[in-house]
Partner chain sequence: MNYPVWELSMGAGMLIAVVSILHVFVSHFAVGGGLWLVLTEARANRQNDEEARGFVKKHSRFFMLVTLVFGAISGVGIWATIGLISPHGTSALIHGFVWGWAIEWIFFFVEIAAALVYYYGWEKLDRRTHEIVGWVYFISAWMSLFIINGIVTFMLTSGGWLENHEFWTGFFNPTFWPSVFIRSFAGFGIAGMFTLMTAANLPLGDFRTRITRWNGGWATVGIAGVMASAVWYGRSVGVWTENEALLGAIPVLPKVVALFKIGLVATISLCVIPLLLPKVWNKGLVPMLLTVGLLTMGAGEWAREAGRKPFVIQGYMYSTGMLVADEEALAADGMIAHTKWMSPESLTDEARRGQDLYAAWCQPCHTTNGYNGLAPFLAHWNEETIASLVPHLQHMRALMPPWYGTEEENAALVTHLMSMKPAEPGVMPADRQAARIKSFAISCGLCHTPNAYRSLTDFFTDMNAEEIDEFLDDAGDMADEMPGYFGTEEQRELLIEYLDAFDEVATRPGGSES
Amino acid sequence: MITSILSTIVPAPDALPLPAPAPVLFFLQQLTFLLHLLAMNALLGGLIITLVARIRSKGPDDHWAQLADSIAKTSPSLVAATVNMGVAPLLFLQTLMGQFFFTSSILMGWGWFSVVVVMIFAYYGTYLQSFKGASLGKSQKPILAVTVLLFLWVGFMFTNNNTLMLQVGQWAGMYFADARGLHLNLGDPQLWPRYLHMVLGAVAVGGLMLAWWGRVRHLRGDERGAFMVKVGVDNFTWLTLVNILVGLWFFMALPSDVRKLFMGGDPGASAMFGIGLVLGIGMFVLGFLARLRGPNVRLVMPTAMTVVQMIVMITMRDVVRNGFLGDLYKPAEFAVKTQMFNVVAFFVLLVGAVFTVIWMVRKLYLSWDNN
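May I have this chain by itself in the form predicted on its own?
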């Protein structure tokens, strides 16, 4: 009965047929979202580490100041990478779940529109940090703090939208109470732990990337490398531990019927939950051991576990979505008219883009490392 009532609220799927079978589009969404997450973690995690380094710095020539200067130079490029890599998964989301995503976007309209404006100012803030640096004087730290807050706002709006799109039962009440697009999903118990889980994860993964950068510098005889490794590994280790606890908070904030999917209700979801928990503990243990080995630490295993963990988390996110929406979302019933040329062209261009990004990262690294 409740599902029947809610089905009258959910808009009909787009009348245009999908350009490829839904499973193919889901796979591409997951793959491109993973690439976006890697760039976003480097950006947001790097900016937060930079802010902490600025605050802890005692002078322009100490290790913390040098660390902040190094990371700040990368920020504008990382913004560009994050935004560009975020386009594809957002388009796939709109294609596959537009009836939910567009509705929540309308309900939080002004908050959603603010993302574009806020991103412009945040992007400019990274340029100020990268190219003006110490010439900003006493305003350097406040400008950096505002820049970090702006990026956190963008992430908060995305979390609001991605959770509000699942709260179908709240849509009608929100809209008829106020149709001006001023709603946020603040009453949802999963909002805050989900958002915090994302932010802490970004700093942890950003720390791991910083450790890689520092290790390469150290192997080249650059004295700055050892400190970068230490800071990076410390962030990765301790924030991974905290994030395990936040992840459990997030899990307990889910509705009971969704939680049951991970507790035996769905074998695949239960397996993912167990794997994710074991990986999280394993990442913390490897990070803790890495702290004892200094700048010559081996980072391959922690990195491999982190990437697998990110894939597991992305998969579990879809289980949560399906658990919330249930029979309201039926992608198997979508009309499909496969555009084979476009699908093949997308795969070819995607592979080319990945190799181009790898080449660009190497070139950028060599440029950054000479400063």
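Residue numbers count along the first chain shown, from 1. Rigid core: the largest C-alpha set superposing within 1.5 Å between the two forms. Since the model is a prediction, treat every value here as computed from it, not as a measurement. What changes on going to the form predicted in complex with the partner chain:
Ala22: CA moves less than 2 Å between the two forms after rigid-core fitting.
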The other form holds:
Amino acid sequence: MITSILSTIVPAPDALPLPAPAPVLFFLQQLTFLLHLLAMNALLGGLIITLVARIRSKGPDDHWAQLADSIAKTSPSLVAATVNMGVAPLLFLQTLMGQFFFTSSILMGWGWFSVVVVMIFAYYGTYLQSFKGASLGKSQKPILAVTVLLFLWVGFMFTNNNTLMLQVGQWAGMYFADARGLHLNLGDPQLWPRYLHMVLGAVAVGGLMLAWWGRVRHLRGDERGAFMVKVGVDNFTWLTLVNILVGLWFFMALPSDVRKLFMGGDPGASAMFGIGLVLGIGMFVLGFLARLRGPNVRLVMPTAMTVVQMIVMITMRDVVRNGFLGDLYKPAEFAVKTQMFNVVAFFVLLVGAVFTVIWMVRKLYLSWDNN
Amino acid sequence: MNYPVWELSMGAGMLIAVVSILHVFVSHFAVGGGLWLVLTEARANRQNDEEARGFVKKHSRFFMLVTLVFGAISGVGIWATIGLISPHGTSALIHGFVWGWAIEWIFFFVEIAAALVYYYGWEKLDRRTHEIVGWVYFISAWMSLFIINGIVTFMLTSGGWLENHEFWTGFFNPTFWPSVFIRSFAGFGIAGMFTLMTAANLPLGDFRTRITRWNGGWATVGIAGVMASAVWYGRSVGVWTENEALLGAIPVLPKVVALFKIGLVATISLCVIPLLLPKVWNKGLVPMLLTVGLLTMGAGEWAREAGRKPFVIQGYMYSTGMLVADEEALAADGMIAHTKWMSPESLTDEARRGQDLYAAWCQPCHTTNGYNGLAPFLAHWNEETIASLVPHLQHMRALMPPWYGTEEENAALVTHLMSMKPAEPGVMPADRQAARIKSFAISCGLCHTPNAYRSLTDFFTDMNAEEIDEFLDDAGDMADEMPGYFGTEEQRELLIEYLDAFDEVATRPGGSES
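Output the structure of the form predicted in complex with the partner chain; the preceding block shows the form predicted on its own.
Complete assembly follows, chain above in first position.
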């Protein structure tokens, strides 16, 4: 797939050495990406469920309206978490794969830049929902719908960029035809199933989180809890089922040499693919069984499976990347000059930060309880 | 040249300017405003002043909506924008300072969490805890500033890093400390300005007078601190203290520095009004103060950016992405050998070759008609002029990065530049003196000023018109870096008149502005 002509176009890795061994940076990239996904799923999944709830609501006090009101209040903080947790993996990605990522960003320049502007509006949209709520009157639903669309746009741009960075063979044709940064990766067969896989996954996982929230409320005697569990588990179960099929579509949309890696070409990748399928089916079955228990649902197992599944998916995503790029990407050959003091400082500060944040949030949570 | 170049008709620099100036204003507010919140709250708590507590609480909502949303997202926006416009520079800054960025991310994480807990905790947390959370917010926000400041100042004054490539040498570079002070004080000043806006909405009365005076104090002290630190900063920038840059090597720099100084004076003049005459302060003055503050901040950032020319990282990387370390290889091999993004057509088509070279090496800074537009110059130049300038680009006083084109590459670039020429030839100003100045600006003025940078005063003072005319015939033989003169008859006549009157021009106020 990769010819020698292409290798003349691919930018050389940065002249400065990596400040830590590539596996350390890679681990941090994957870890923080998982955290970003969890926050993003809560946000996007929650917002989509809110929109559906608003549409299905018949009056200001029915179950659907109460559900939408509850979730809407959490959205602004979830945007903050999603953005913050998104910064780190993007940083490590640019460190390890900047030569691919910067190039695809430039090819889709306006699309990539639009993420910034769109995010600002979408973010304010969540604050409007949270602060103004029902006082928005008739415009509440349209504003929510636009907010959801804006976030979907942001996600679509990310999928475009993350796939275009792998389409090295398309770069020259795109750039020399038009350098104004108006391209997207629409010609790539993996684009739509990959994007859909992400969005449906977000709603499914968002549903699971909603079920947790409902479960806690139910245990405390809050009558809104049972409905939250029902909606959450339903979303989790059925969208997981649909997502298994979309995942297979995504799989079939991959180029055959990449696909073969998961079909015996690479034993590790093949094992992961198998595990992923089994976990997907397991999540569906557990979700289905959970539905039968009503508000007294057991969520530990499906949640554990989901987190493991997300790790498997993130790892498979990387196999796909390496499959596309082949010899063009060899992190093992990067020069490394480890900044040991900084590595230690990073981890020490990270631990300190986590404790500080836990302390603050706990104080707020406890006082909330007391009030 | 590793990366493709995003073709932006408005100019890459303009897009960065818009995003970054807005962000910088708000992000400094995010830092200084944090200290304002916690100190004003503590004062209100001490004095049991419920009115003041209410005001701080109300302001904190505005603060959160502005800084968490616009501030945070536009900050990520700058990162996205510089990655699009200067991928080489962004990549180098990321590689050299990954751990700096990563640690900054940690503080960003704490800052965001603290801001949310602070806002949602007004009625929930006890007063002491609430104040502690406020301090956690301010300290983490200021640490963000501290870290980013190290990387941003490194770009202008890379200092000893050039020798050892060590993280901390680059971080604590010669302008690090003065810049930390400028930015911290700017934050306090901007916090005062924004709270003056909130205060102007209060009903008239004793409380409004008190809080307006307090906020005016913040704004005044902040801007006064910026002024003092800026003097220190100016002395810390090597190339500026040698004064070559200010004398005209970078034509825009003296103007921007002047704008910054005037802006500071205007800002502080407005800030003392609420401090000394709090009752006079009103809503009508708020937009003026914020606009002047924003423009001043913009001028300051612009000066730092302009003063870095022709580098993106001083002494290490030019704004085209060329590494200083690669210069010898470029000089030996020519440009195409080091340009990844040459189209297949460029192998056979000279015009396309020129277009690809232009895109790779000129477009990072120039546009046709927008920011740093070339058309206004090209309109006055003929092919001979362009051909004589192209091999000498790095000697221009705008401090351009070097260009090592082979004869074939130069010819291709000239072909492309000719294709960018406006259809209508350039028209000289109707006023004779203005036309003379223009004629100088499009020829000698590209590399010289009359009486400052590469001064021509001594050279031309004793020459008469005939001697100047003769000189122009052989100008290109004078030195290797000197292009020949190929202006039109009209331009030549005007230029001779200008140079002939040089002793007068040179001593005239503003003569250095060519």
